[in-house]
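Next up: just one chain, as structure tokens, the form predicted on its own.
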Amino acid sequence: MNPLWLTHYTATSSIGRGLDQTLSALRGLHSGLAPCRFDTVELETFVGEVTGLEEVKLPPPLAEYDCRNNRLAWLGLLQDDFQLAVRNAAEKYGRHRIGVFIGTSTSGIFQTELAYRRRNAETGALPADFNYRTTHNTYSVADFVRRCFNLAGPAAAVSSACSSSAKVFGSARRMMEAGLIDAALVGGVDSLCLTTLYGFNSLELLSSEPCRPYDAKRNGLSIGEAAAFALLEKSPQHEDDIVLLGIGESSDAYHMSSPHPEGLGAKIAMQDALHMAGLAPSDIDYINLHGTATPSNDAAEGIAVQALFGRNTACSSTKGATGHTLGAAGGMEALISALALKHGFMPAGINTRQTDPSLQLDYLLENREERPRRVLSNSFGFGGTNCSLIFGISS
């Protein structure tokens, strides 16, 4: 693989808006998790939520765009100059050579809800302002962001559950390396909603504490909601950027909602974003695992790095921070992880008590302050779609 940087990027979660508040947090061990008080929701559990979307205002000419989970991405994008870098690429390279792909779960789901219950009572019909193609479409999101920046190149949205905003750097440099685009943006974004909610309180997912992955008590996850972009181009613009070194995907296609209990797609993963960058397992510094804190999807995770890295790579879950952020946690790691790079720390895995003794890692409780030069960072989907990407630091 032709090594691609993240040239700009920008997060924006439950621990803050935009790259400085997001560090800010990490090295402080904040978490965003409080108990839900989301819409109507009456469950016991812990949600990391983006406060003040309700008054978050899309611009006129993309009105019709208008819900929550298209809100998100407007308040990402306004973050760290990420669009003035997004139409500086345009000028450089030409709005036909940039292409938008962008993971999401649920998309704009709870704007569906809404209209729901605003039903003719006597027809069932939806309300006539309800606009599905814009709002509640898995495309819907992908779509607004290309039309933000009048971008013309190929767009698509990816929705491979926890693992789709990890596959879009598979996507985007599949069509780079074609010669279809130049550069690309690419990101994940999803929003709170009660389909998510109460899917998984339904198959008893949900934890009623903030959730702390890779602990002997673990009981369950944490939702949350989060927008992460990157830009992506073939050389660096400056001397501290990131470089995409590899990127592995699999689909073991084990069970619908469980992983493979050896972890097998999550260790092919792993292992081909390996051999795409022509690294060894020891070459790995740190890896952010996808760290559910569910027991059966840690467990499977756990047996699979250490069946390939041993148990001396450091590791952790940061989803004690964020929240499961489902079709954004890829994007939000990975960017967690170019911050890590970037100013030399390994985060630490917060609200882990007592790791699991049986799987025996270096999961860091507390922030490592040593610089890491080469990160994983991995993603793991329902129905085993799979993801692993490896960045690294250019000096």
Second form
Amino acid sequence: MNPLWLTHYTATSSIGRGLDQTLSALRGLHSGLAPCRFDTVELETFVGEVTGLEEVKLPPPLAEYDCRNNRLAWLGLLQDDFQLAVRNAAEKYGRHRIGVFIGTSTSGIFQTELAYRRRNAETGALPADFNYRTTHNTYSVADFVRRCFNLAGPAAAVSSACSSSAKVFGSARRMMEAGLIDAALVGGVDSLCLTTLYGFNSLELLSSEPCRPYDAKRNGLSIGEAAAFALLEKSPQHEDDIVLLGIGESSDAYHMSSPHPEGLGAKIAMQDALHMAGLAPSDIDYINLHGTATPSNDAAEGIAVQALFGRNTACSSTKGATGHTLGAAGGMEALISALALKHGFMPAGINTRQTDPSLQLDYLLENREERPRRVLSNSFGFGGTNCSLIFGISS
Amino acid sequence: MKLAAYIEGIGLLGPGLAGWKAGENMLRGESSYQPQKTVLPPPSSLPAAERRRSGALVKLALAVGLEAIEAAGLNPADLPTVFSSSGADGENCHAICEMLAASDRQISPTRFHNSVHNTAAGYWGIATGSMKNSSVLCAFDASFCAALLEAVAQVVVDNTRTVMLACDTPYPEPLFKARPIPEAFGLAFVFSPEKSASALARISIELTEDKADSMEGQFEALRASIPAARGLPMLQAIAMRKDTRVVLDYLDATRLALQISHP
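Moving on from the form predicted on its own, please list the structure of the form predicted together with its partner chain.
And the full complex, kicking off with our chain again.
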């Protein structure tokens, strides 16, 4: 592929608003996970909640988009001068020449969950203030972001569960290589809601403690929420811009909610990303694993990673810090990979005490102060959807 | 880069439209179009357990996708896919929201995994064995064109055949009032980068701000009320076997202009 440059990016999650806080949390081995106090949820689990969303106000012309997910998107867009970067790009390329591709799994469904508590007792109707298009609909967040900047190029929400905001890079690449756009605003936004909390609970996949990816005694995931955005351009704009080198996308064709036991689909995605980047497994210095901390995910991914990379490639899952941010995870972890490349370290997988002896990998329990030159980031999801991204750095 | 692809197969299922052959005659005006409830065939390509768990959207996607691939004489296991739906499985979403608003919030695992927007893509993989890339998009009323653009870009950039599916099913009340999609409607295309013996038409796409085409009578009602049916003017042009330009509704003032020719 022709390399694509991450000329600006920003991330907001339970470990911080913006890149500085995110970096400092990763450096300090800080986790954003806390016992779940979200809404009326009564589940013994931990969540990575972004605090202060109650106070976030959307820009008045876009008030009808108000819901937890779009508030999180807006809070994310307020960090790291990201808005200025997008406005400059719109001026440079023209607003028709910038695409918007945002990954989300549940968008503003929480708004509908709340509306169902306020149905008319006689007719069953939803309250009059409920706006399906601007909140619940999967496209709502992409639409909101596009309207924030008055962009007029192609746009879509990518919604393939937990691979969504990794796959946005694939959509952007195709549109840019096809010549339809000169730049793309990509990202992922997913927020806490009852559907995912009670849903993962029904599958017995929620841990009752902060999640412990790749631990011998891992017992499930912790759900988080995040907003991650990046501006992709065809040439670097700064000396140390991060570059997207390869993307691999595949399907398990196996089961709706369990990964292929040998991680076959995951392996294909990683191989395809390497192939597109023109790299060998030994060229990868660090792998940001999908690592949800469910027994089956980590086993399948671990087998696939070992089959392809052997035992000596440094790797970790950063979900012990952020929780599993679902549709935002691919974007969030792409940007953690970017921070690792830019600041010259490999982040530890925190909360994990003893790595699973059956998964023989160089799993980092402490930050490693070594500069990776190329990083691979994995994102897999329900429905057997897989996406691997490879990033590098200019110099 | 010219954004063009050959169509090798078409799948169609909607109210009174049972397959491309029947629909083609109606779109050409050779037989009359009578809207009636969409009849979804049982998803016989799925294993028994998944067949029981699959909802209307899955049945619709399998029906139109496999119709298009069969017409093209291809094996679905070899083909990457682009799915779009403006709202995924509405019945399932309603059931979950109802349970979460009640005192007992124990939704079932099946309900939960059917709630993802890529539920049809997941079942598709199980039914066809395809391990190829599958993209799943939503753009509200623009979902058809979002998928069309993604699929044709993939055909051209990655030089690969690609199946595109746009499928919508109705929400029950009370969500129906907030999002009134009247009927299940699905469209599928097999696109190829090269002309083959099975090529039905060639399309070339560009972005435009020209006014979108509307249709006549009942077809216009269908086009305007179901996002996946926004592609009907394209189908009609193919049915008429006339080389023509069609403009489809996409996002606000941004629309897609299609040059359709017949090889």
